[in-house]
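Next up: just one chain, as C-alpha cells, the form predicted alone.
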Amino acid sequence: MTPGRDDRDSAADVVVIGAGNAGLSAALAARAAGAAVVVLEAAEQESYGSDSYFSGGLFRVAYDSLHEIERIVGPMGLDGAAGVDDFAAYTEADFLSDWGRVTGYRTDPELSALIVEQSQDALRWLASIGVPFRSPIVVDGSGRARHSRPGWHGGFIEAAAAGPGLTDALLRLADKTGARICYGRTAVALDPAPDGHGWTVQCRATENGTTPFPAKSVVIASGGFQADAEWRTRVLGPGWDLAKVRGSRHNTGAGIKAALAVGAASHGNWSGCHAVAWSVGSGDAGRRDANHVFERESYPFGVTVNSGGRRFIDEGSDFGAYTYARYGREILAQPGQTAWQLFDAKASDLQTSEYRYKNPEAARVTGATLAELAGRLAGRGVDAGQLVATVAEFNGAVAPAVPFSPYVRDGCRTTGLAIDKTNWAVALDTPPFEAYEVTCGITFTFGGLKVDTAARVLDVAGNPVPRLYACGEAVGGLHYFNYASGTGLTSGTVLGRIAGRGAAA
C-alpha cells in the first residue's frame, strides 16, 4: 500500500511499525506463520531509507568454523591465504565477551545471550529466504586474509551491496510474501481494543490526517529518537542538537513514545548513543545518494587533533570495531564540535573506501610537507604551530623496535605523552600528508523499551503488555556507553524474527 491509496481495508493480524531490518524481519516471520501483516513506514516510498539502509550492512555472528560461514555466503576462496587462522572461529563465548567488555558488562545478560546464541541461525534464515550475503574477509595483494576494513575485529558477514542491498532484498521479500507496506504513515499512538484483545495504531498520514490501523498484535520497530534534536538534547545533554544525524530523519522515537504512553517500561542507557567520526560535509540526514560514505573510521592508523592542534583521544586503544561508536562523543566535546584526522602516505592503503569518496564536501586537505598541511589548516581555524609541535612530540614518543601490524593489537605504542597511543603508533613522517575534518555523527540512541526474551514489551511491573512486541533500535538495555560493530543488525534480525512469530501466534 502506498500513500494516496485507500487505507480503509487496513485490518491486520499484525501491524509492524517501521520498515527497517528489524521490522521487515518481523513482518516476514509473521507472514511465514500465516498472519496478515501491514507494515507502517514513516518515509515516503520515493525517499525511503531506514537506519538499516544507511548502514554498512555488517552483521556480527558467532561461528565455530569458516564452513559455517560458507553455508551463508558461499565459498570464500581462502585456501592457502596467510592469516586465515585469525578468522577460523568466533565462538559464542568470544561474541559475549566482546559485547560485555565494551558495555561495561551492563548489557542485558539474557537478551545478549539469546542474540548471540541465535545469531548464526537467524542469518541462515535470511539467506535461505533470499537475502544475499558476502564475506567481508578478503585476500590482499600480499596473499594475506584480512577484514575488508583494516583493523576490524570479530566474526562478521555482510549484506551484499551493504545497507541498500539489505533493505532492497527485504522489501522485495515483503512484497513477494504479501506483507503490505504503507509508506508515509507515522505511528503516533496505540489505542487498546475495547475487548483488550488487540490495538488500533493511530497514524499520521502525509495527505489525509490520522488513519487508524487495527491489529491483533503490534510490533514496534521504528528505531530510536536520534533524529529528534529536542529529545536527544534533553536526554543526551547539551550540544547534542549539533550532532549530524547519519541515517533516517524519521527516527524521532514516535514508536517508543506511543508504547510509553500505554504503560511500557523504559530501559537502558538513555544518556548513551552510537556516535562516530563523520565528515563535516555530509549535509542533511538521510541522503540516499551518499548512504554511509561520510564515515571516517580509519583513525587508528593516524593522529586526531582538535582545532587547537592537540590530541584528545587514544586512537589505538582498541580495534576500531570497539571504539568507533564512542569517539563521536569525544569529537562533539571539542571546540566547534570538530576535529582533524591526520595521515601520512604509509596509511593510504589502510584507509577504508569511504576516504576515497572525493567531492567538494569531503573536507580533505593535503600537503607535500607537514608544515604545508598545517599552513592550509590554519586557514580552517587550526592552530598550525601547535599541530606541528604535537606531531613532532608524537613522532618522538613512538617506541622503537615494535613491529607494526594492523591486524592485531600490536602494542606499537608511544610512551611519555599526556595521552599515549597504545597500538598502531607509527611516526607521521612520509609525505604526502592529508587531513580530514570530522564532526560527530549520531547513528542511534541506546535508551528504549524493556522487552523479555520473547520480544514482548514489559510494563513497569515487569509484566508483558498484552500483544505488544518490540525489536531493533526501539529496544533498550543492549548497549551501554559503547557498541560492538555489527550487533545492531544482528539483534534486529534475531529479535525481529522472534517478535514476528510471537505476534502472529
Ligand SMILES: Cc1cc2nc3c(=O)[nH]c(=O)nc-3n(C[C@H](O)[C@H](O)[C@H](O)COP(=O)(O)OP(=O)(O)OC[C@H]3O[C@@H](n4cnc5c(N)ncnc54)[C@H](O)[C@@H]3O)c2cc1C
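Structure of the form predicted in complex with this ligand, given the form predicted alone:
We keep it simple here and write out only the one chain, dropping partners and molecules.
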C-alpha cells in the first residue's frame, strides 16, 4: 500500500475494524443497506490471516430437516447410508441446550437465543450472496454417515475450502460491492466527533504514522486479546504467556481497549478462553502455509499422558466438539506445558486427517511395541516406566462388556482408575503404537464488550454507546469455561450482519 494514498478521502458512513468473518459480514450488510463502508485491517494483504481465515470453516446451525441443509449445501449424497437419522435434525432447542450445558448456563440468554434462532437464516444469506458451502457429513468405509471429524457432534455446515475459502469469498464480495478494505491499518483509539454524531477512528498505519478515519458509525470486529501475551497473562493467569496462538497475530484486543476507553462495559468470562491440544511443532501464531496440520482433536480415541507418564483428563468425557476447547488449559497446567496423545492401530481410521501429515513439525513418535514407543519417548523427557505402567493399568480397567462405537457416547469406559475414561475406552494393545506431542493452543478469549441484541455496544449503565457496534470475538458474554464447536463463526455472521445493518441505519 502506498503511504497515505488509500487513506485520502477516507470518510465513510461505517468504519468496520477488522476484516474477519464478523467484520466482513458487517461490511456486506452495511453496503447492502447503502452505506459507504471502509474496513480497517491490521494485517498487510500479503500476510492476511484472521482467525476466520485459519478456521476450519465449520458453522454450527439449527435445522429441522436435512432438506433445509441441502438448500444451502446442495445434495448431501446420504441416500442408503446407515446412521442418517443421527443427523436428521439439530433443532434450535438442541443447539441452545448444548450451548447452555457447556457454559454452565451462564451464556447471555438473549444473545445466544438470537444467534441460535438466526443461525440458519444467516447462513442462507451468506450462501445467497455467493459464499460456497458444503456438508461435513461423509459416508465412511462401513457405509455409515458420520461427521468428517469422528466424534464431532451437533448441526454443521462447512465453508467450501474451510477458513481460507470463507474469507476469500467474503473479501471478494466486499471488493465487488464497493466496501473499501484498507490493509496495514491498526485501529488504536476512538475519538468522539465534536458534534456527537460519530467517531474518528485513529489508526496506526504500517508505513506512515497515525491516520484518522472519520465515520458516522463504527463496528468493532477486531477479535479478542489472545495474541497479546502480556494481557493474556494478566487476565487468564500465570503460564498463559507460554500458550501458542493458533490464529491471527493481530488480535491483541486493541478494538476492545479502544471501546473500553470511551465508556463501553467489559463483559463475560475474562478469565476464560478457548484453548485446545495443539502440536508443539506449530509456530507461535497462525501459519498460512500449514496451520491445519497442527490440530490434534482425536484424543477421545486414545490416551493422553503428561511427561510423568500419567493421565490427567477423562479423554472421553463427551464428544470432542464439547471438550476440545477446554483441554488446552489442562495441558498448559502440566510440566513443561506439554502432553503426549497415545494411540494404537485401532484408532488410525478414527484420527482426523491432520494426524496423517508426516512432516517434522508433526511431533510424532512411533513404536512397534509399547515398550519401544516408551523407550523412544524417554529420549524426549517422558517417564517411560510410568507410561508403560499407566497403559497397563488403563488396559486392565476397561469394562469388557460394552461395545465400542465412535458415533455415540458409547459408555465404553474404565472403572476404578483415579481418572476414569468414561466413553470410547478400549485397550491400547494393537501395534503399531504412536504418540503425538501437544501443547496448549489458544484460539480466542471469552471476555469482551457488552452488546445488546442489536449488536450495540453498551456502557456500564446498560445504555448504548451511540453509533458503536461490536461483533465476533470482541463480544463478551457468549462463552464461559467452554465452547460448543462451530459457534464462533455462526455468532460472528449473525451479530455481524445485525451490526452492519444497524450501523448503516
